[in-house]
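Below sits a lone chain in structure tokens, taken as the form predicted on its own.
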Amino acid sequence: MVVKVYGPAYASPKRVIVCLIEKQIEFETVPVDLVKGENKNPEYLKLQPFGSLPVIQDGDFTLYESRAIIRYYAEKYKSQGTTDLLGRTVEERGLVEQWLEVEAHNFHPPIYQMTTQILFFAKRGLPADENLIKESEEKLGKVLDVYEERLSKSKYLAGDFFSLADLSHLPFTQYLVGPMEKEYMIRDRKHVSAWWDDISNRLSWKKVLELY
């Protein structure tokens, strides 16, 4: 049964493709359009009833929530493709559970304001909030220092290895780097760009970039 993967034009769901690109498993893509509110379709809310991306289904299964998706398909799949996303003992999987919290609640908030006052709401033709962007980057410096920090200890966030805590961050951090041209940000940490060259030159991720 090849599984479908709903909104692959967005950061969310591909942060899902990569994943499953990783762990070698077929999948077919169902676009949503959220300018056009497709995303609020009476159908749509059947699978996602609060309207966000992504959903999948798996045979019978359905799922949302993309860092719940990657973890049952690393879990569900653990010996086919990359093997380690979750790590290979019990302490390696709390740091890279650790790190997905980190990306979830510390990483991700400022860079999606980011992301929607710089690309979303220009594509709206809204005016943006200059302030709330400034406070937003100024927020993801700080976690940046602390990556910086990390990175100078361990080639991958959980360690010496490439996991979902790396996998995780990867279509936001794009935005930063591409459209919203802050890739100054990266660059002005020498092991978060040292990082960030390894992980975004992955074959599975320039495969997500070149299909969507």
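Note that the coordinates shown come from a computational prediction; the quantities given were computed from them, not determined experimentally. Numbering follows the first chain given and starts at 1. Each form is matched to the other, and the largest set of C-alpha atoms that superpose within 1.5 Å is called the rigid core. First, how it differs from the form predicted together with the partner chain.
- Superposition of the core reveals a Cα shift of less than 2 Å for residue 119 between the two forms.
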Contents of the next structure:
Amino acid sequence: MVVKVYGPAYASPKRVIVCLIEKQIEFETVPVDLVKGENKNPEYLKLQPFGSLPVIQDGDFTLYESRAIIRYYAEKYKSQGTTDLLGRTVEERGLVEQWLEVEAHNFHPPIYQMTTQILFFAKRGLPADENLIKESEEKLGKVLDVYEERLSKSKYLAGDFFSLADLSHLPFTQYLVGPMEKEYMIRDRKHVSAWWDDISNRLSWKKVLELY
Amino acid sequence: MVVKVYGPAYASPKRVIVCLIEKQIEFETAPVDLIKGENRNPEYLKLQPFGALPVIQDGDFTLYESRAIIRYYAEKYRSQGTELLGKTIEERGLVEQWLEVEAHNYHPPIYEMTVQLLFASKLGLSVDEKLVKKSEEKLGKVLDVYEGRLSKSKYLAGDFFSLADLSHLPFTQYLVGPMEKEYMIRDRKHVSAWWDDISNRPSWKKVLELY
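Switch over from the form predicted on its own to the form predicted together with the partner chain, please.
Once more the chain from above appears, this time first in line as the rest of the complex follows.
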């Protein structure tokens, strides 16, 4: 039975899809239209009671929260595909967890605000909160300054190996350099720029961009 | 060598401390005063470059982000103290799911309420009443989903206490205590029973006694 991933058009489900591709796990997708509010349908809420994307169904097993789903598959299929997405030792896993949490608590909130304001409001002709965009961009810039320092000493965030921590940044950073037209935030920072080129050119991410 | 935990007076470090007690891991603490801005000192930023609390030092190994630290110790000391990650990979998946729910759904509104109600006046700032009201509404909706879940499951990830439940202890303690919003818990029958269960664990009572 093949893993079913809901909402592939959106960023957080892509976090799961790129991980499944890295781990060579077969999957299929089910569209969920946020503009039509399909995430608030009773059938969807039975699977994900907060109405967020994604959720996966793997036989009897249902799981939500993209960063939980990628941890689950990286652990369950440890010896298949890219094997060190969680590092090779308990300490390396600890550093992967640290940078996954940094992404979730420091990187994600401002970039998510920018995504909502610039891509969903402004592009749909709704008034965007320019103050909020400016504030969020400043916050994100400060976070990227810390990343610049880290990546000047370490090839990837958790160490010398590509991990879930780097992977977790792919979908929203793609929005940043693409439709949000803020590639300068990455290019102005030499080591962040090299890191972005490295991780976004992985075959798995190129596949995601091709498919969805 | 004993684990050193920075900032025990505050909520997120307590998330780590209660986990270390559950896992029977010895530790010591080092104070960090946020009002004095000690988290912005160069020496602190060398350990935690975002200036957040906590950070731990365990011999040569430095780690930050409380939810990363508790995952690390729960895994490293799997065979000691309380099992906090479930017994199977699927159970661990559910622990991770509810840890993420806490981080992304529960934490943001309760954190806003904490900053406004408990810290704004300490920092000489005026309380944003609209933000408090909005955050309380958001938190209420999240607690309604928890009420549904806990009516079918003793703990969040299943019939076992886990990191997912533990992660809620420090800020919920602020909610029912100094924030004076215990009704948010008590108005929800299963959330109320769950809160009584997890907050009466000897590990949490020890944290409240010590810090």
